[in-house]
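The chain below stands alone, shown as structure tokens; this is the form predicted on its own.
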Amino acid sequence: MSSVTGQVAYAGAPVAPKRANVFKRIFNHRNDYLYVLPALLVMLIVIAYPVYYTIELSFFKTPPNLQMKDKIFVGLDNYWAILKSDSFREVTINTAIWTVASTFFAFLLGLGAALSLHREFAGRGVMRAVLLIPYVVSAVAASYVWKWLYHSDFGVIGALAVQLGLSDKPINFLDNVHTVLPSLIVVNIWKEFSFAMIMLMAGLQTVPEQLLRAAQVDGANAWQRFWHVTFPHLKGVSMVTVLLLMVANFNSFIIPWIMTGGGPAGASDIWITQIYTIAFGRQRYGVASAYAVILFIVMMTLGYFYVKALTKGDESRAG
């Protein structure tokens, strides 16, 4: 009878709320979760700490001496300052701009590496590892290399550029307001197409050759194979790596910050530059407090679809 109660309803019984199972299930694991304690709390002390204290610092008006006991409560006069400023918008655009962008192309890139090194052909080894060589580089040693190909003056692009006859004088890529930052997404796309190159690799891995070969058998051409039969079993791993590139593209500050500090006037500055200049620039860290709040609020957002489509499977099988 309690088998049966414990699966049907009857009428006017109580139903077992499913916190009770949520603590009674932690109680059986709890020798379990005793392994994990010191992880736990060293991410409380690394990671839920500085969140607490961003969040925190963000309704609070800070002076520059540093001298934090001073800070005035402004409520959220900081987020207002911010949402209303016109820098806001178009450090906004930029990144948007930066981050679709270098996501897409990154995307499809990748995208063209794995189905082309996918195919069995002499050589292959070697240009994997030739295109592995963007991912495994230091994006600080990359932003330097690429700074000196962008030179307007002895820049290896521009040279090339006028001994083709493409342009007059040697192009002025990152001291351009309208260069730069065409400029910098091309940098960021060299540096993380092989990340999508390798996620996408591993998901050609299933796809059933047999179904391949019946539809080539049937008489698809090498396009229906692929949107009818590849595509299909790379939506998962797809969905995953755009959002993987699209969370570290809003958290990319290494490219932008080496190659231009977010200029020319401002041309290249993303969310966050934005945020370190102003907390390590003009010292206004109530302000820069609000700024990391607003950008952890969209990473959670993408954090939690990225999780969503890491549980999606999970989900379908257990129902």
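Keep in mind that what you see is a predicted model, and the values were worked out from it rather than measured. Positions refer to the first chain, counted from 1. We call the rigid core the largest set of C-alpha positions that still match within 1.5 Å between the two forms. Compared with the form predicted in complex with the partner chain:
- Relative to the superposed core, N251 undergoes a C-alpha shift smaller than 2 Å between these two forms.
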The other form holds:
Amino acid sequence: MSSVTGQVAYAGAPVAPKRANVFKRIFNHRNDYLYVLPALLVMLIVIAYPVYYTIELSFFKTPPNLQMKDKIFVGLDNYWAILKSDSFREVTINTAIWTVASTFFAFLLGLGAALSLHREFAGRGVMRAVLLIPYVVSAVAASYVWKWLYHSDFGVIGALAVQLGLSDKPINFLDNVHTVLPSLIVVNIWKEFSFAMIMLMAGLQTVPEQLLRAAQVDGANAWQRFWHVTFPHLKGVSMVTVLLLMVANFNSFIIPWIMTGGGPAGASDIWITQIYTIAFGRQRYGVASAYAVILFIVMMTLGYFYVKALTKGDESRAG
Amino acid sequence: MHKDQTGRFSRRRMIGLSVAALSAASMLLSATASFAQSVDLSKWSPEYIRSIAGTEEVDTAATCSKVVPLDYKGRLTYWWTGPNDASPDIERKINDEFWAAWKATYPNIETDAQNIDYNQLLDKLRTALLGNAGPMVLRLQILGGIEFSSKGYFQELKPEDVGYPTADFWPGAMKSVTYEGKTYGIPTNNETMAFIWNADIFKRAGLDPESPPATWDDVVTYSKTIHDKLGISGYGMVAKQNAGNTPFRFMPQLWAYGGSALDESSDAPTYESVGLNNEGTKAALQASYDMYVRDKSVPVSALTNTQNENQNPFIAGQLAMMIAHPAEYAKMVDLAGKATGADKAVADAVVANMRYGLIPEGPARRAVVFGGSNMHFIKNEYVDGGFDEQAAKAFACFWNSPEWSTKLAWTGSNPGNLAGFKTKWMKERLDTIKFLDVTTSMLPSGIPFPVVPEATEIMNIIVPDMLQNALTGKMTVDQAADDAAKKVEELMGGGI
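Okay, that is the form predicted on its own; can I get the form predicted in complex with the partner chain now?
So here's everything in the complex, that chain up top.
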């Protein structure tokens, strides 16, 4: 294994201070840094400044009768106001359910689809294209279509349920505090599983065929071959897929906003819809910024793990 | 009570509000005194509206030339919500005619006009003003302007500045452009909604097909009767969260029962007391609860519906009655025109059986939201490229003239300039637009939303939340009303 060899080779060498090492590496790669400088500058303007301004704003009160330049410094009051509000607990629980359930089931469905499509069968190409449709359809259009499919009075799904005798009246998907979030999660899973499928299909290409054959020769059944050979090879791509899905779901706005606007009675309100309402419905940019900073911290934590998963082994290879 | 600079009950604010109240009162008096010059609001009725229509000739170019010479050379930027693809054809046609006429009258004013979607205009404006990139002139929905007036973005502007007397505008409309005693705009158009019903459904349900429910209690009864006898929805309730549609439908009911958000339904509101937990509000909320939860006589989807979602069941004969915009009839005719096959016969029958009537009364009053839009001038420092006063005044004069104020409000509203009611175009509207006289007669029952910067939050968020909390069973009616009142008190007290 190259990484082990690398570690042995460096074991006897004098250990240089890490900081000096970093500067030396930057100096040695100065031309590379020059090449990425324009992109870095653009990112500073379009990402770093808005992030800085959001953090700054989170310490101010911005009532609707004052211009932004007249905002009032309130320290951490916005954060306390959020953390102690009744709605925060409810919205956080909704966000956790939304994110975890959407990610888990989208991944599971994507994995199933990827495994099915990995095998040769007639019409595989067509099936692959069909399963990709949810991913390429605009989220806004999909939300409106699903809203009508779910409609509590005239929805197709409710009408079908009545016709098939499954229910004596149309099912109330979106106008019930208990069913609205699961109904939205189903739409989100439908929209996202194709992404997991694509990622995992790419991952499946890296599973060595000879290992699978060898396992088969050794008497392993289909489940054992999947669990002991295929799945370990998918570990890296699965980690990245799950993290990307989680980030996307934490930030998911279109589906809940268009389909319910966070209602009824806040039952489908998640962090991002709450932030939008506070900022643009209530004009409380300070509180909304504080909320966004909390979300940002969560996202950065996920981002850290994402980068770590993505670059796993790179450092040892870079030497 | 907070006493910081944002507190609603600070001394400065109190003085401001007192001045505003006095101004509104004096405006009412002066307006009443000078109505002989234009129309007589004390006689306002369908008959009176018809009697004055077409009695006055106007020359818009001549009127505006007295404000700004027609050869003035300048530049104008303008944002408004105009007709879109979903608008009736006639609205788009009139819009085109207006811009052609403007160009012909003031050929040397270079104009950049942006027609921005209703739901996007406020957000776009807020963002633009932060970057000092606003337009010179702006037309905003009636509730939108006060936020920007209070923040100091708007210039003081009154009808006299562009050649028209304040007396020629509805006192309620003038109240909506007045903040702390100063006037910040000109009402461009005003409308009130009315009550529509399907006479055929009424007949089949054993109700008088030609009479709408007289009271809100009757609405509850009628809705239940229709649902029980025919299995379709009776009243088209709208209770979506974060939606402006909701207060426009619920507040008339709330005011009728004697409720209020602040004290906007009183003759001289001070906006200092909260009425969301009074007995009237609770009675209105209970009526909605009875229809949605107890009787199940309204659409289940009311919690996610805006008025748009009620149009399809109405034209399909699956919904009996609702509060509707003056343009609803034109919209229904449009929908019927697009229907095909068996749907066409149903839609045509609905249009033939469509009736307009006054919104029902409650124990306290008959009420409706006083709606419309206002025109504002943005201060020079917030305008992209600077403010051209003469160009802006010429445009405001032209748009708010009796002629164009009437034409631009053709199907959906009424002229903000009351002199428009006397023009031949008003007569043409009355002759061609069914039920226009009915919707117009609701205007004296109009109550404007509170003229405070917090009004958007109260109406679009707190009121719909209150409804949803009660209708979903998350809270009892009393708890929902108390919770909403508490939120308004915190908000008005300067809470975060």
